[in-house]
Amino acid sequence: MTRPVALVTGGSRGIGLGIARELAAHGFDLAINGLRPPADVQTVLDELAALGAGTRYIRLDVADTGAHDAAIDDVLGCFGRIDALVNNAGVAPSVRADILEMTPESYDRVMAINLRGPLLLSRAVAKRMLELVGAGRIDRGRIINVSSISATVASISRAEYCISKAGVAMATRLLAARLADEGIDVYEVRPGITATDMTAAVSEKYDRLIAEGLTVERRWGTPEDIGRAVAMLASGVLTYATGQVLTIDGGLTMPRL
């Protein structure tokens, strides 16, 4: 129980798996959650174990806030500590629709998974982290919210997604302001265009835009790019910076003439 432990939501695929790999390489044991049956993620757990990590898979829908405490109990029962929470799990709208055509059902689904779930999970984990810090079982806790450049870049065909990520940005600031004096740092990581299952459907569009100079670095981001940023924050390398935003977007949002 001397190794640091990270809980990574949505950690079995995409950006979440990139994060889990980097955390494993930085000496973390890992609890990852998802919706798939445990047998379907065993290969992922074996890969992370080969990197030296102790692993635990927790089948959890982050939108099911009533299940949060049991999931945290599972992590603590397995590892005895939680040093870092990485709120990565998220969804895009099932159908990209103009904001004037957005349905209440789509809005509620995206907000429940992308904002309400992570915020309330952070609250629950923070309370346990405060106990662990007070008991001297961890030096400092860290909460890292994976949002998106869509927190500030408007996409009228994904309004509910943009609004959810803007909410994550404010949740990060609120939690950082509340928890800094009690031993918990809170950060936001904003990925840009990243190659995952979520972006596969629009790959042709972004291949063209990237080639035309949409990003300063003319390539897609990778889950590993995001993972390296999260691992740095979770490891405590960056200090005196709680509440800050780390944008990993290849220069997409950098003002240019």
Ligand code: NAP
Given for the second form:
Amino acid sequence: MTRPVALVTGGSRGIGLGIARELAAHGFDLAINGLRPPADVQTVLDELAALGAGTRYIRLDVADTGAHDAAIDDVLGCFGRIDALVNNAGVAPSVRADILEMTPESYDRVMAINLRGPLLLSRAVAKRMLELVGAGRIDRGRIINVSSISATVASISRAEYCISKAGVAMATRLLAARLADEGIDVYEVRPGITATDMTAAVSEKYDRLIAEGLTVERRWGTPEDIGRAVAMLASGVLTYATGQVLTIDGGLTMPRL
Ligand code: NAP
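Form predicted alone done, so how does the form predicted in complex with the ligand look?
To see the whole picture, the full complex is given below, headed by that same chain.
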């Protein structure tokens, strides 16, 4: 048997790299994706290979839906199978503007990368997974969408981001319902405040809020925290639970009195 294979979008740094590391530790070979040229991610590939994973770098803008099939062909040509798709790549608005000042360009950019691209990539990968399951090449397929607590927490200076993540939550449920009978499980992992390049610019604000008790666990989340949750789902440890949300936020969204 060949090893299971995961395609992790945005796997070249931040949460995606945390996910890739945990999947490597769980015995997965990895296709990781990003925007940068291959030479820029060679050290990341070397690190994952040192964990025992076969690796492939797929340079692709997830918003470029016309390039999805070629990217999937690349993964299948390299590894012969794809067991898990982790839709992790995502962006914050370039400018945190009040919802009344949000531009159409920013709305379109964030929605294209965070929602439209991942949904259509999921559709394309699911079709290939159905063929692989039908041919007995994989036991089950798994699609894991990385959303955010912003799927439910309203931030008026990042409306387009919140709306995109709320859409990811519904996309997860729709795909879970469509694919449950056909051997593909679909989950949503919902991170809280996590230390990456995305949050570096607002680290002082979050340091203060965390110290004041915003989260029950008074620390930042790490890419490894999210990686462990995704690896558990991708490995099939959690059963009879398709469509579920795993919130990894240190208790930020837990109602308290
Ligand atoms: P990050 O540190 O900014 O890393 C983003 C990753 O996505 C990089 O690998 C980047 O590739 C890739 N990427 C960006 N745009 C892309 C595109 N159009 N097509 C393909 N790849 C693209 O972000 P992060 O904090 O790890 O966030 C990862 C996911 O977690 C996002 O969906 C984000 O919304 C979500 N999230 C983050 C937090 C947080 O606090 N950090 C909280 C909740 C949810 P390059 O390296 O080539 O640039």
